[in-house]
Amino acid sequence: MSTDDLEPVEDFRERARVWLAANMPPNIDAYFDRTDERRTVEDQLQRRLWDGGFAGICFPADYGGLGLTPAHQVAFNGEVVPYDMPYSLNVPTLGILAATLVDFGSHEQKARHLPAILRGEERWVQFLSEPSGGSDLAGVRTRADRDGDVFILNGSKIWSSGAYAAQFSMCLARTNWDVPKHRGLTMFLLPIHHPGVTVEQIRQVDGSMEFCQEFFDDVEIPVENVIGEVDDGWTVATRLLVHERMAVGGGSQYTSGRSVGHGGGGGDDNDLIDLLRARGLAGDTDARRLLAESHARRLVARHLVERVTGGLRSGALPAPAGSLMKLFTATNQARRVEIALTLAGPEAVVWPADAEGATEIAAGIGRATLGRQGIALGGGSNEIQRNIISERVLGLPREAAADRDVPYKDVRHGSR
Amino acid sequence: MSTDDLEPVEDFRERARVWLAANMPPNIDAYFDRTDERRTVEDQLQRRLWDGGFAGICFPADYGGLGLTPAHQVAFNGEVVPYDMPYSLNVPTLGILAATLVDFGSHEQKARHLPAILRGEERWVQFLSEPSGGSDLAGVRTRADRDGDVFILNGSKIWSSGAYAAQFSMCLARTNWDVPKHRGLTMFLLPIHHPGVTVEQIRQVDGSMEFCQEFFDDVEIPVENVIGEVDDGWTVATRLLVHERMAVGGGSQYTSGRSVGHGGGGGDDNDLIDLLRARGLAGDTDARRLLAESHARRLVARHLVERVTGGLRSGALPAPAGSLMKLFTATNQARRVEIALTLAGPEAVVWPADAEGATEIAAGIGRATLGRQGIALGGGSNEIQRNIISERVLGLPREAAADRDVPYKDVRHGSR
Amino acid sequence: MDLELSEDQALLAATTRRFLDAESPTTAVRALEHDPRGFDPTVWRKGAELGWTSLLVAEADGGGSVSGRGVCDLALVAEEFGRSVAPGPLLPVNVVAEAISRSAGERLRAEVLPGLLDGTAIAAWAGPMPVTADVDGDRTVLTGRIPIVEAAAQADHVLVTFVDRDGTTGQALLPTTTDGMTITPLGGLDLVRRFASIDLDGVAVAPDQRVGDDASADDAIERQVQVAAVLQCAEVAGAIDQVFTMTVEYLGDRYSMGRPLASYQALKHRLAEHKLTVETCHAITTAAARAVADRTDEAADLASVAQTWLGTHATELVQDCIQLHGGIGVTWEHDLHLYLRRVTVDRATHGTPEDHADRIADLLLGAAS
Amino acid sequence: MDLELSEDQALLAATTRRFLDAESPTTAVRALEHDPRGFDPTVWRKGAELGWTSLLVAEADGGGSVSGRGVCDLALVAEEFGRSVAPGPLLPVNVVAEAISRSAGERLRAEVLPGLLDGTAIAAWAGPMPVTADVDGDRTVLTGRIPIVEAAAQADHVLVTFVDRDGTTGQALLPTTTDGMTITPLGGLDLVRRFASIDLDGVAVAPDQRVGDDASADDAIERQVQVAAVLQCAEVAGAIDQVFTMTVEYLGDRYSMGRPLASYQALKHRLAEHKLTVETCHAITTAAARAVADRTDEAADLASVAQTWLGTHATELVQDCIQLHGGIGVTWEHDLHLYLRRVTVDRATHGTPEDHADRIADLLLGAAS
């Protein structure tokens, strides 16, 4: 089917508007609700989208998607704002893992998993980072040793968001120790409820338990679970990271409506306006200008995403330019949290047990400052994004690395 | 003479107070006057200090100084504020070059030059940076080749402040190309009005002509003009740079009263207060807080200098900690200029021909923004100071250098 | 620059760039430092032939856009001006030409527009701050001072805003030779952009000098502010893009300690942040240009957001690029200071970032009490 | 820390550090998270024996400094509290103890001071914001609300500021069990620092509960604000010094791409800037402590300068040190968040940076119109 045969975007938008009004419940601002109950609700909402023919707008039609264009997705996003949606499926399941599966999965892998994902039956996570690895994503030391028709997996992964509630993962492991680090990796499709896999939740500073650590003890993975080629896992991981930056930056074509991902807590305009009014600062020039800056930053972020995603689609910008969105999202968020903290005053750090209205907003801002750096670390730290932008967007010389062209077994690693 | 035999600080202060009132003209705020006439006035003021017995408070008594302590100098600095002083001799002549001569000069060199400097008869400059050298001060390519009792100097130096009006210099040249870069340098005492030396003034963005470039064409320098040891010039240069950081940071014991050096243009409190009142912003919270920040930064800078100079004297801080003062002076100045620019409004960039009062202050601030980075570049750039602090104060690993342990003749250099 | 240009727009931008490279290199800009006019009339007339003055003017009046969005087209020209720190009264001539084309009577359109369009006449825009009008029947007399007006001393006409005792605003296009009008040239930071103050002492305005009517004046003035904001931001975006490009090249070419400067991670990370700043500046300027071109509800908001964003970040970016150049960056000989002067002037004229932040806060909160 | 300590001062700091390391490691701090008191009374009493509560109290009252500058001495203790994110009402107890020792009558000195000095009693300081006083002859009755008071729910006494209808200010030390006083515990960001609101509904003040007289009240209150500022800044300086030290060590120990993280120039340069921040924070805190100790003319200025400086820079420094730690830095298990909580709370209590900037502007410009 050529693009010309597709339903016109405006027709699609109109059809979506009518269907959404008839079928989806109103938005209840449940972006940050991570309970089991909420997850069940969202899985059902996804199923409702599927049944209505609005799931997977840009996913291939052969695997359950609609096979439409990013313009259709953008139109749909414009219409879903008033409605409750399965936000938490956007990142990482749809925007990162399903998107990577589209690019690298075998026919069997795609046929089995993509429709199930689009029906709301599977949640996925990525197993990339390791406890001793820091920012060096390619420095994987989890090993997968070939034994006939299976690989035997041993090691540990960390910072996987939501793994406790997921069924499947993509797991990057080292399958060859005699070549330099990027060349000995393989990506595996790994069911999480699988013998030898243990998942532990990590408590974050803000009290949340979203991140997990996994331990692998002689886990058997069939060879047909390799995604892409053996020893070519870095290619898959790189694409996965591009999808991640797009999804977290807000520019993914595979997500519907607002992404949960990270973010939040910067205080939206209305919260800050309520705070200013409650604190008697509506006429204070300093407070007004901080409010204006926060508002300006939100608009600048939105239009940067528009510019970069457009440029990536048209080819005006190279793929690594997605890092611009990720970096800006993180540094912009930090500044917006800082502005909110200033505007919130003392009630951001000390609050009544029954806080409500502006006091509740202030307390929420105080708590948000605790996890402020989360978005600047997850999905590739700010430092990694700056490396990518300087080396792969601007073309500056690569950083000296002591592990380049060295068999990975000989590389010094982790803590001293 | 042990320290116990010295005149008590308070006695000295009282004696200075009386003498200054009787002998020195009132302060006319001529810090930034770089005319020939002004220089002549300042040379005479220095002579007056000498005749009155108040020149060179911390210089050795054997070479014309008073041989007193930094505490005496600090007391004197407290008393001279109301009086006109030879500001421009502080940096670089007294605070940098004379101080280095104290540390490394031969008896003959010190006996000939230190008293002359303290009498206001000699101005000195340093010839360190080179046109192709950037921040790499040790990457000297000006060569001095031994020929019997003389060295023959060829090459070029740049960014020497005030060389057009000075009589003597310390010039760093490469005397050995077969050893790594820091080990083949020699420091020379070089008269500026000397056959083969040409000085050209460089026009700066703010219209000033303070910086110079020098060209050396087979200049003969007698071997007795070597300062320190042959091929050990880096040791001398390093000490010179420590003195520079102290002097520019404001913590030198060899300078009397306010240093000219760089700086200025950030707007002092009174200028900003005048601006606020003239623009009707005396009740504007944003403007008031910016004023408070500028004021706070001035006090923080003063107390940082106090802390670091005290720590350097007592040994609580290592010598490279002087870079903290230099770096803060530069970054603090940048922010203070930025604050002043904001407070000055449109008249910082467009002004009447007959600007006066607040309008003249605003126009001065606008012009000051043009040369804002000067202080962040001269005397070792911010980047160099950050290297020094991280490597030599914090002890972090040194930056990978492609020229380490390589004969300097083999090192790639300058522009591609 | 907008990443989604039509072929005609790309051609306009490329043509303007080639023209400025050839006719207005920085050596030519420097040569105009002491020229009272600050620009070369011949270059300006040739530029007018390329479309510099006609993009906001209706086709019926002899103008016309290339894409249907004249503001976006003209922003491309302004961006090239920034890239070349070009001289010439691009902003005021276009703001005034659009105002005349949209709202002036037949006489002004016929007598003034052709000269502006072909570059033989210059117009200044006195901005939104009104002088005082005394109205007595048909007779309107203006008194007051406008402290900073671009190109006023070089202009043949000036568009003035006034307010009468009842608070009703209006605008008039006056010859700069009008009796009672005194134009005093000012000094400034930019080498070639000229400003002057205008004093009006009982200047009579004839009905056919009015531009627009009482009912439309506030909207027309707001439109002028928005167009000026877009053109100024586009100029700044072009300037910082060029400065950034020069800096990346310089650091790649220069060796220190045997390594290219561009290989030092601390510098690389700063360049990455500056790249991000350049992209955000392009992004918000493009968004503002489109909204102003299409007169959407967000136009006022986006125009001021762009002004605060570029005003706040552009000067810091250029200052840090000077820092990255080292000593050569603060010499007269190097072109960097031409850019620093331009973006610093742009930051403080047509509203400071603080002024535009106040406009945004007014939109969000209502005017300050 | 001040780089010029007397031997006795160095001993006080070292003793406090050893004591806190042994008695109040971060495991102990975490264990107090749900303790309503937020500190261990036994540890507090032992600390009192080390001098934590007596340094601002006159020798005649059983106190005494170690250097002649009690504020500087106590700042050393506060700095160690910051370094250990220690619990305990150091600031309010000392502010109130000094106020009693300087200005209270015999009864309060005799009945209250000994308990504060030996750590068996706790005092809260309700700060400079006054409640309303109705005065009728000898009888003074207080009504009003003080929204945030440290340790109020744990205290035996509270020092309250009031103002009568004539604008005359005064202070009184009241038992927290006083009729008409309601103390409501609050939640907050710090795991162990407790705050409460105080409501006064017709609370009668007896003459012998007054602290100071009408003439001296304003000066006394200003003094309390300055001492609180110094102690809070010293705590913050100790906290960020510790966070910075932890971060330098971590980056030196950790390898990435075969190199220690501390060898990456972009990180080295950030650490250099953070070192500078740590040193400026120590420098201005030391200067403020000395000026407040010596009651110089600059004391008010320096105290507020220190508060704006540390308030503005400390939280950003800790946040970036968290960033430099990577993912582990945002886990509950790592101690970094204890420090982030403490400096964030300190930033917003006893005056925000903005409040102190306003105090500075008042000193420079006179009060805002």
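Heads up, when I say rigid core I mean the largest set of C-alphas that superpose within 1.5 Å between the two forms. The shown structure was predicted, so the numbers you read here are calculated from the model rather than taken from an experiment. Residue numbers count along the first chain shown, from 1. First, how it differs from the form predicted on its own.
- When two forms of a protein are overlaid on their rigid core, residues whose CA moves 2 Å or more are considered shifted, and E220 is not one of them between these two forms.
- When two forms of a protein are overlaid on their rigid core, residues whose CA moves 2 Å or more are considered shifted, and N154 is not one of them between these two forms.
- Relative to the superposed core, G78 shifts its CA atom by less than 2 Å between these two forms.
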Given for the second form:
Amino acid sequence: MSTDDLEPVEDFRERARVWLAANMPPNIDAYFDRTDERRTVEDQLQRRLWDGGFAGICFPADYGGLGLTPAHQVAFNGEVVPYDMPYSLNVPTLGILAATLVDFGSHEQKARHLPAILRGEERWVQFLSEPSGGSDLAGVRTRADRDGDVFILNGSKIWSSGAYAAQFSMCLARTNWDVPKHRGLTMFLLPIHHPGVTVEQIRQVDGSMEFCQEFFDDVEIPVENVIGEVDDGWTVATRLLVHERMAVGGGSQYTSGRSVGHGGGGGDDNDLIDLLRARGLAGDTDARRLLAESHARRLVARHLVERVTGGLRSGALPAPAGSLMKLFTATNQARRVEIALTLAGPEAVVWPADAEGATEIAAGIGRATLGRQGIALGGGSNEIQRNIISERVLGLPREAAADRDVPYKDVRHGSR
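Following the display of the form predicted in complex with the partner chain, present the structure of the form predicted on its own.
Here you get just the chain by itself.
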């Protein structure tokens, strides 16, 4: 469809404004709430968006989306700020995995899953990282061996956020050991609650159990569940990571409402203002300077997202430039949490928010402090982002790699 045939952005914005006011509940700042109860609420909110005709704004119309432009998505995101939204569906289901399915899924895969995702009926996670892999994603050792019309999957994945509560995954496995590591990988569409798949939750330092580890014991995957081409999974994984950095950095056209990178993460400055007033620091020079720094960082984050996404869509910047947003978001969030912790003082000790002397804002800052480095690791560490920026955006020489042209079966591992 020609853009001339699409609903004008301002007409869409006005229609969304009226519909949101009549149909969506007020914002309750539940972005970091990952409880089962909250997931149920968000699935229902996503269904409400679908029924109202506002789900999947930039997803293809042939697969349940609206087929509109990024400008329509930006307009919608500007209108949803006062309302509660299905935040946890943004990452990874919509912004990362559904977006990758749009790019590489077969017609049958997209027709079956994209409408279900947009209705809030399916949550997806990524099975990429492994216990022994670190940041070397191409060093995958989970294996999938062809046996007629199926692949037999064995191995383990880890750090899969919310896998226990999801229905499907994209799983990267090694299908060819006779070629260098980047060339022998395949991406699979894998039902999570499937014979041979065991999901174990991992308790984190803040008491939550969002992270999971998965174990695969002779799991049968039909050949038609291959995403992209056999042995070309690195191409799919690379695009998936581009989508992840866009989503986490705040520049994805596939997410509705707030994401980590919208404003740089780390909470709302209004909360910090309320905190200063509650602690009697509204006139304190140092406190006001920190608040001003936080606000400035939020403005820089917003303008960086606009600059990079605009460059990507016009072709002025290459796809790896999404790492600029991801890196800034990660470093920015860590700094903003440090600022919040300094302003909260001893009240940020993690305790129940209803305990004597506690405040919800300060308790939230304490919890955020415990997890402040998470975004600097997920989707590739800060060091990986710097390598990508230097090599693929700036064109600097690549780092030396001893295993670059070596068949993976001959690569030395720590176990031998």
